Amino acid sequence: MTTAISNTTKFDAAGFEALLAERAGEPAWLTERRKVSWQAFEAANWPSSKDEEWMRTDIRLFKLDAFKPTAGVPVAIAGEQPLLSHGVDLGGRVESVNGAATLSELDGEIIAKGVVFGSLSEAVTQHGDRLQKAFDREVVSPTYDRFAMLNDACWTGGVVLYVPKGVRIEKPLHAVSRLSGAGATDMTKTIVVLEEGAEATLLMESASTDAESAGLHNGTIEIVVGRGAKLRYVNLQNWNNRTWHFAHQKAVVGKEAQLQWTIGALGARLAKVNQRVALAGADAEAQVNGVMFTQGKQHLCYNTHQHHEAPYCRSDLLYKNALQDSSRTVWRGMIQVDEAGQRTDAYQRNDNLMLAATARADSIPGLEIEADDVRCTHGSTSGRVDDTMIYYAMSRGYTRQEAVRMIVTGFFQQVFDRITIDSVREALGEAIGQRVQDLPNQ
């Protein structure tokens, strides 16, 4: 087993130097585009509990200096078998370890369509000016926050999927990305492009190679759904519990077009996820599903966003979050409608199953609309598990760990229901099966 992590750089000036230099081959746009966003990093400080954003999530524990950026070339590592592309015919798939890529597959059928689907480091040396309008459109600000920043100088690694107008690809794509050895760096950008009325499935997931080993995640996501066009987009973070786990993701979905997002987050020991979807042309349609479980003394922050910017779109929220141990949760949601945005049908909803006393959760629902005409709700709930139900099911022979596993299964229902592909339904089922503990007398 190998690892692509340097033993001297850091994330510093000269680290940075070391970095360009051996991404020599990319693009002098990229490059230059590189400086900018470093010099604006090493400009601007940490976000801190001044900010509304990040007054419920302390960083103060995150030390960059303790990981490394990835260097050298990477080797494949013999990790545990991926959760979502278990049993599934997969049209390609890309691995990565620590950021970079050590495997990228895609069928030959599917190649003579003009699809691109790999690794975002190689298809920039190889693709660069047809990538550089992605960029260049900035679907996630390069400079939201520090974070933002250091990924946009400092990315390795990520996939890129592009499918042609009309092209529709029917066999899933999958995409795993590993963190192995102590300090470790996940530094990925991750760039989708459908373009009108193109369809496609894309299975993403996170998983570390050992339970101990302290790693951090920073990624961006930007995908763009064309007009007319159809995306079914999973991704699962499933983190050991020492990772720290930033991200911004973003999704700009075209008239008439649709888009399935479901979002499994099961690791990190903090986690601080932007998540938005723009509805920028009429009779979009988004639909949005979360499933969150936490345990020990994790911290997942989720801030979700569906901005209505044209009208007669719809879009569709739900995330339930199961609690145990002194974990916490915090999602804030807000449905942001332009005056542009008439007849807009838009629904979020956020539910927390709490499994311990000493668990908690912060749910924020928002509505901010300026148009006359729409219809906007939302909702948020939080409870424990009844007693009464446990009762019933030791009654009937259960044990009490496996009465807790249905009552908690019993309470993802709602998304799993929402969930059309097989394989990511059984998988979440199975992922939180197995963290569901022993529940304590509350």
The other form holds:
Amino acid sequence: MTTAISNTTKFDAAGFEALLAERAGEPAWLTERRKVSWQAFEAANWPSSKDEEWMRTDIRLFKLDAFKPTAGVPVAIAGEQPLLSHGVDLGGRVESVNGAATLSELDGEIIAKGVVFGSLSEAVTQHGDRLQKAFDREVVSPTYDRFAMLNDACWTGGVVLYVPKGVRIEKPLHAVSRLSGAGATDMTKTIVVLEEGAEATLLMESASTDAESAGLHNGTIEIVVGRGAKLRYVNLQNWNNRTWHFAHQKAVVGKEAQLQWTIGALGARLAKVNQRVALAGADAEAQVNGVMFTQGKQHLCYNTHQHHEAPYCRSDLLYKNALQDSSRTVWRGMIQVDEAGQRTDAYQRNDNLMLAATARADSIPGLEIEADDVRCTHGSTSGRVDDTMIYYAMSRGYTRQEAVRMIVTGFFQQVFDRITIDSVREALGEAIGQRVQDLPNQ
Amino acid sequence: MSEFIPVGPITDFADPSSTLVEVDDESVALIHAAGSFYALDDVCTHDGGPLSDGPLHEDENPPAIACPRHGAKFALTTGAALTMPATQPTRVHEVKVEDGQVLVKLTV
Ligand code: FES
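Next, give the form predicted together with the partner chain, keeping in mind that what was shown is the form predicted alone.
Now the full complex is given, and it begins with the chain already shown.
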């Protein structure tokens, strides 16, 4: 196969044509969809600080021209060992570099049950019709903003997981996306569909192959948890600190279904993520766990949304952030309860641990409630590391760094306790431990 | 170690004007006013407003720029917060002109 996309290709009309030419094997409905989204992208402006959602997240230094649509010929890159799969007996795995799949494996017995797990690019050519329904559902709106439009027009990578009715997958599935080289792009869509009564655990993580190259991730994640189904989903964002990360993520949780969604956000120069959960059927349940650790000049902005559309649903969100240096986090959380959402039980909380006086954390919780019989609570705290605790630990023979590491680990313990997958807890603890530096005296 | 980094030819920056420039991954407001160049963090210390988008008050004493968001003024020479709602100074950086090029050195 010849590659129409060269190193000099940009995200412009010619670059888009080259991308289409390269993906000529895709179903017609998808090509058409890409074209519509590309037109919308060309007509739209980037969000600016005038938009409420972007007021605290400045992207004026983001230049799309510094990045190129990914060439379609995958090159396997020996990256570091993935963190989340360490010591785990996996049922399947997918790896990609710069948005192109380099590896895809799934146990034969899982395949035999009708499960589909692999690269979305391959799946759209093999299971195009079934996937068209998932695309048409537009769990994430392709016109939400200019990033969503660009993603819908130009995605190359991503993962699909489809679990048929009543099928339970015991072994976790794992996917890792890597960015390699300056100007590299990871433009991905992840689609997860669990049919009625299905069960699965999906671990996804990202990494950069070096610390210096500026990369771009622009992704969407669309999850549908069918009636009575159970999904445990972990997403660890561990790019290098020069990567721009933009994401729209949404899960729709059906009647009596359960979702446990854990997010780890450690990397990126700037991240702007919309993470939404819709409780769409009665008695649905969602637990959302977030762990963020920032340093240097990182800026991570997470907008979370818990939408109670049906009665008797429970949602419980806990985000814990620790900040070093002059890094900044922004969390805006919204609990929305529709009129139909009677007997809702919803909770959201964000705690921040400031490890430096120059770090800054903004927490903006919100409630929008139209039902009259609900229990909705929210909270947020921000605190400095307690000097007397450090002093005490040092008097017992620990170094300052060890003391800080212990305090940070203790701070995260509450959210770690909620994570039911051992390897994930360990991997997050490990990754954070590696990033803890000595605290400046202040 | 920070060093002087070129941000563009002097002709790119009219007098008076304020422009957002990128210096070593940071947003810097580069201001050209009454024949002098000034560089400040492009981040208002009140609530992160983009200073380079705000109005210049180069004739005042001291010369200042105002945040477009809620109007806090900052001194061009020192970065001092001159009016509410900002209370903390913003960082100022060194600027020089050499061979028609403007260069900025970040204060660390
Ligand atoms: S953000 Fe600048 S004055 Fe409020």
